[in-house]
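There is one chain below, alone, in structure tokens, taken in the form predicted on its own.
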Amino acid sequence: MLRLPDFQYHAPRTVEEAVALKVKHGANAAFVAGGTDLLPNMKRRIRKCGHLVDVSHIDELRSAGAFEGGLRLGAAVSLEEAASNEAVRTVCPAYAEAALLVATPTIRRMGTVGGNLCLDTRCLFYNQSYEWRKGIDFCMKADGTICRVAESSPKCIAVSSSDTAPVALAAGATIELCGPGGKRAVSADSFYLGDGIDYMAKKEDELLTALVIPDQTGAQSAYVKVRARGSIDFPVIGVAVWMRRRSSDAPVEDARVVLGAVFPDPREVPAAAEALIGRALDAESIRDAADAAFRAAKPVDNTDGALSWRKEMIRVSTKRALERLGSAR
């Protein structure tokens, strides 16, 4: 049994004291709020943490609705509360569809939007215990110097194995943090920096505090997730496509199609929206936007199923995701 390291717990009410007590304690302590990503890593020794500064019942973060058109969604709002919420339902499907997509019901009531949008890059050499990783001389990302899935490979290609962070990025929302320097907004496909180590632009001392999407009128969206299970296990592929059209028979004006599990980060592909701005939503234009989700992929040795399938995966979600769409009304 894998036991957590001694900690002392910290329980603020407001942000400005949990900034403060992460201050105070810097590398040596962490911001919780489920813990489902953060504590089984304390438990393999991964991250070393002797102060948790717990966020999960200060009221600011704890908030979530719709406001002209957009959804914003506190940080510690849980993903079982995310996705049952009719506003989010309404405004952004493809959010309640990631949110319900996320482990299992027990993990969905304790985990949280802000913990799934920083959840820590995935690898198969490093999500292990201690003394696994110490067999194989550890890994670049925990402990080591070299990349276990590349070893020529100048920096970690742990993958992004968040399933709302694609959908954050398609539905381009806006992800509000808080430091000792005060708040500041970064847009979601800015805070994702592709590097399995440093993946995020969020600073050590800063807490996300709220994930912002704006207007959505006149928006579809959709989120596909393909996993070894039907439950539990973290995505092996992620889609998250967005578009918008006049109306269904319209010609899509705008479009985003991001892909997660893929890359350390969750990245967009601008070749698969523009096969489909400008032309009717048909089996034509989801043919060739699937097909550059498809040549843009490069998946790597890091996780469940072969490369070969991994990748042809990419191009059935992407067709799934959008005809999903096209049959919306």
Partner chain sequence: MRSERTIDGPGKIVLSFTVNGTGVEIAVARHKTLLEVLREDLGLTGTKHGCELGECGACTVILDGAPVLACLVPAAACTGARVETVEGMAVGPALHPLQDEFAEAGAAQCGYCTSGMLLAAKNLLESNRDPTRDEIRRALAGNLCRCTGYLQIYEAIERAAARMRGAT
Contents of the next structure:
Amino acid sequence: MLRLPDFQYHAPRTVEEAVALKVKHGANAAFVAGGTDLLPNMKRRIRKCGHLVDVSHIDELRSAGAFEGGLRLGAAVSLEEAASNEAVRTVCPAYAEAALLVATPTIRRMGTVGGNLCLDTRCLFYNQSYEWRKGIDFCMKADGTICRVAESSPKCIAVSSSDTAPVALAAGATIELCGPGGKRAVSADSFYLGDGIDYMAKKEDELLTALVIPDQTGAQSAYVKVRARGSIDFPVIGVAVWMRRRSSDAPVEDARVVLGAVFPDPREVPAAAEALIGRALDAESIRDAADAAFRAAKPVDNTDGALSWRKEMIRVSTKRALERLGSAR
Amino acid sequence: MRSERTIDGPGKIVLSFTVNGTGVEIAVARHKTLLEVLREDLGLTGTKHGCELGECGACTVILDGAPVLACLVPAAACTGARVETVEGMAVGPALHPLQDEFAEAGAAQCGYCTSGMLLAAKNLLESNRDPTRDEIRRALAGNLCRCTGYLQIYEAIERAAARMRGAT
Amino acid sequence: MSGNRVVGKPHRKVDATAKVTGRTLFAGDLSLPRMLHCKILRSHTAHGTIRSIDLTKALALPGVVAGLTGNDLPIPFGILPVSVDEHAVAIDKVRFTGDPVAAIAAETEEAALEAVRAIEVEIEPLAQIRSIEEGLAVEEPRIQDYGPRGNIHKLVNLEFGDVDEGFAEADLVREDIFFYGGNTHLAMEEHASVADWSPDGKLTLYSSTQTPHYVHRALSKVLEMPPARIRVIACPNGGGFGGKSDIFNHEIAVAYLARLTGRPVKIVLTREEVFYCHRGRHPVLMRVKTGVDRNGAIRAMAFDTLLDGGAYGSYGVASTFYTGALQTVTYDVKRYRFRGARLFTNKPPCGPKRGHGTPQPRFALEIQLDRIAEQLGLDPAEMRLNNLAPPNSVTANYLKIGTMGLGKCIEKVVEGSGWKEKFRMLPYGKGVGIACSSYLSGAGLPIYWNRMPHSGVSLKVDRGGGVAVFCGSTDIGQGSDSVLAYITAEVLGVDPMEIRVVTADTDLTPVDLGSYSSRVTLMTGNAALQAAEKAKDLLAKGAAKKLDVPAGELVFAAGRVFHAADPEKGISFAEAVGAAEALFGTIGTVGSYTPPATAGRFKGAGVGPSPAYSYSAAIAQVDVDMETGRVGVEKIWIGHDIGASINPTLVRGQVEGGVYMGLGEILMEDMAYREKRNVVHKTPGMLDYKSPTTLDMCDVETYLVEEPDPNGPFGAKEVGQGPLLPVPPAVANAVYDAVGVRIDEVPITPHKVMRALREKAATGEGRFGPKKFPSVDWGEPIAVAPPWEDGNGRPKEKKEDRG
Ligand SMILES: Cc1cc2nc3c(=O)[nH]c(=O)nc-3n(C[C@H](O)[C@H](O)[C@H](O)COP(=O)(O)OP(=O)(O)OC[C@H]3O[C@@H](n4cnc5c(N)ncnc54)[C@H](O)[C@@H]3O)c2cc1C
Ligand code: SF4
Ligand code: FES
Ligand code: FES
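Return one more block: the form predicted in complex with its partner chain, after the form predicted on its own shown previously.
All chains and molecules follow, beginning with the one already shown.
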């Protein structure tokens, strides 16, 4: 049986307590919410933490609802709660869609909004047991020095595999953090760094407190996920699209296309948005946007699914996501 | 109520919680999961494991009214919690309608996924008394079974739901 | 049939209540006082020579009690007497990444794990053999030091009649190449064992094994202990599918450590380790050549198969033969040639998985027949109906067919699915496909050569009316314990739930060879039937005396024994036992079963014979997403010739479970390795090795064809494995019907469909699959004339040998 390494468990009741505990135990401590990402990684000895600071009992982090015309989702709200929240479903249905596509019903009840945004980047050379990784002589992200996917790569290119992060970017969301130095908010866009090891702008000791999605009036969004099976699996491609237009035949005024499960960050493709802005959403603009997304993407062979197929699926998924917006009005 | 209970010492913590309606207080190794405590410290081996990584659903139990994967829940997080396992489903010799219909429909072949399936199904029926076939499939989408092909499991759940509604 | 009270009815399983209440104790649920925990150190290198192993640091760690290295147990074991090539842990060489190197017993599993990580091992790498092609080409280094040459484990070359002449006479000859990728059982229960050593020098092993008898023999050999001092108890298996039918390293290791420490020792493998145990589906590269006349009647067939065997023998020799054995049992093949080779490679060993060695050739043959039908403008269902192997016949390769219900299976699925309105008529993207198959109801010969029964049952009835059945068989979820109860209950006229079934305990139960080869219902069923009939006979004599009626006129039913003409005149079952005890003393009977003699007398003739063959036909309907290549299987109609069902609910469960597993194989399951990185398993976990979820499983319509077989108990044949077989090719044929591309490789993943669709768009024809078949020196064939060419089952020349 796979077991956890030794750790001490802490269940703070406030954000301040949580941050203080984290500061006290430093790098040897980790925040944990649903544990559905962290605990498997600990069992595989790719994360070593002597102290678990469980943030799921902090009331402050557990509320979700409408906020300044948009939404505010506390970090410890479960994905299931978020997906079934009325306000979420009306203001940003794409977030609900993405949350509902995560893992399994049970994992969605355990996993949280914050945990999903902080989800460790994934790679078939990394999400393996210690023994397995020893067989490949480890890799840069844990216990080794070389990237096994691309030996010459100076950095780790493990993929951002969160389903909700692309939607957060597409919807222009903000992420609220609280650290020993106080609170701050960063745009979802600048929250992710594009490095498989240092993948978030969140500082070690900062707690993610909430995801804030701004007013979505006049905006539409959709999320399409590609995975091997009908359930359980992480995305091997995720595409979130967002746009604003006055009516269904009016030209697109603003748009964002974000790719998940391709890069170490959820990656916005400006060229795809440009293919849409100023044009009507029709077969032609959709095709151009899908082509642009396809060209921008360079998936590497570290998830399941054949590489060339995954790349092709970026085009198909972008098209399908945009078609959904077209037919939604 | 849960409170922070960090117990330093020789790697053990005192855990007090409710299991199948009975209060339990027990000292366990602090790094154990709920799965390990149930099986190894409380002798409740009805909860199974097929991966210990959250990938199969065999370890599904109900924690404070919602299903969780016991292999990914630190036992220390269960202080004050209410846990329900397969051992708590039958009342004395009277099987829960789901158990009875699983037995009748052949829904338990090897029986290894069965506890997890039963608890996932029980949770579904608590919020949806008359689920469609599709709703059942969705509710069980994290519980793998290698024996049955799931169809007899769906039938068992449908029949149990009907019985629990008083429809039969 | 209609007169039966238990058999043929949907009774609950005898263990159903235990299973739905979590009371069933699997091996991993056991815990004994003073128990130690074992962990195994596994090789991080795919192929290498062990230079040194040092346990000193490991043994010094807190909580560590004992260790095991290769030299402690130098005697080899192996499931087949021809491939005794395994050790509890490696002695001088490691042969795949994951191969056991050493073992530790400690007070806790955590301590054992720490200790295993502290073991110092030095391994000098050897060149790695990573594929079928390399297995054929690389002579040195050899992974094993036996086999005909280089890294060839087994080479078979059999010819039944002049195939070349057959091809010359045919109107159409097709040759196609196929590849069936490897996959694994993935039983939900991870293997577990607990060994217990008692102070009087006896060993007990509780294990998740399908074959306690073979484990018993191996323990005796490796530990150099008399079998009488060893007791093996197979716990109910949390799924087996063939994955628990070998003798496993960990079973031997805990037994040794228990003896060494005098304490119980337990091991529970991690899911990753289960992937290393493997023994799953062999990847097979196949070349098939079939000649038919213009009506589609098969004139000759030649099958060449190359099996990627992994690093050890396992059941591989049998697997190799099975890739060529059953084609002739399905269709009438007048001339037949089979050549096969199994290669050693530096991967976890392959072995028997549900359908053992036959899904791969089935996939190839059924797709080829689909192509032939199309070329000849025939309906593929009709063409199959015209090629059925005749009932009560002997095939070209000397397999004796009894009842044969495939025709009815085909008719049922054709009608049920609306085949005639669908085939080649559904809109682009949707399609239907058909395929057929046959399977054994138990192998005709045992694994080690002997003349003893394959299955034994002993029965005890007592004056309280209690009935206990003892049998060596193992319930792996298929319901074999229940089948023993149903059959006994039927004969003795008692409630099956009242019968105590004691199984799979080498101390208490007569030998049964194990839960493999779909043998259990037929063989243990026949043994139980015999034992129960004997008991009934004794009881009838006692009751006859008491009631003063002729024994032959008594009926056993509803817990009573009564006069057929006057049911009022009777006594309770318990009273009948009492009467018999008064006459004969304590009542106990035995039954045993040995399959009928086989017909072939050539080397290899031992693989394929069976007392009865089951048949299946399946039609799959698919919906192919042309933009993503994803194949959605909407529904499968499957007809299965079961002979007679002992319990229709369990039979349906086996059919649906078989369809499920076949669907997983054809759509997603894949044992992939990283060839350039120590041949590590690419995805040894349940997330990345894909098993269909509820949202991937299709609807299934099952039709049972019941034509009782004289060799089966109450006419029953097998259902545990057969229904898997037609599913993969039926889906592949449906994909062709839907979008006009041939995927000649398993699994049919979306990217293969996309590749083929692109090729079709460019060239008009689309195919994904292997293009080359390496040249192989097959050696001289063993030529055996088929029965209709005055053959006698012996090789034409002097050579005479048994397989
Ligand atoms: C079988 C399986 C399938 C899965 N499939 C998917 C999938 O399809 N899509 C998907 O997106 N995910 C998937 N997941 C991953 C995971 O379940 C989800 O991403 C989940 O939302 C993570 O949330 P959590 O609360 O459980 O995270 P945790 O495991 O608790 O935490 C994850 C990380 O975030 C940090 N963290 C958590 N909360 C905070 C906070 N408030 N502030 C700062 N840091 C924090 C933790 O330290 C940790 O590093 C899957 C997991 C499993 C086991
Ligand atoms: S991308 Fe490279 S460095 Fe990063 S986890 Fe994968 S193999 Fe390791
Ligand atoms: S054991 Fe918990 S999900 Fe598999
Ligand atoms: S009944 Fe065996 S895994 Fe579900």
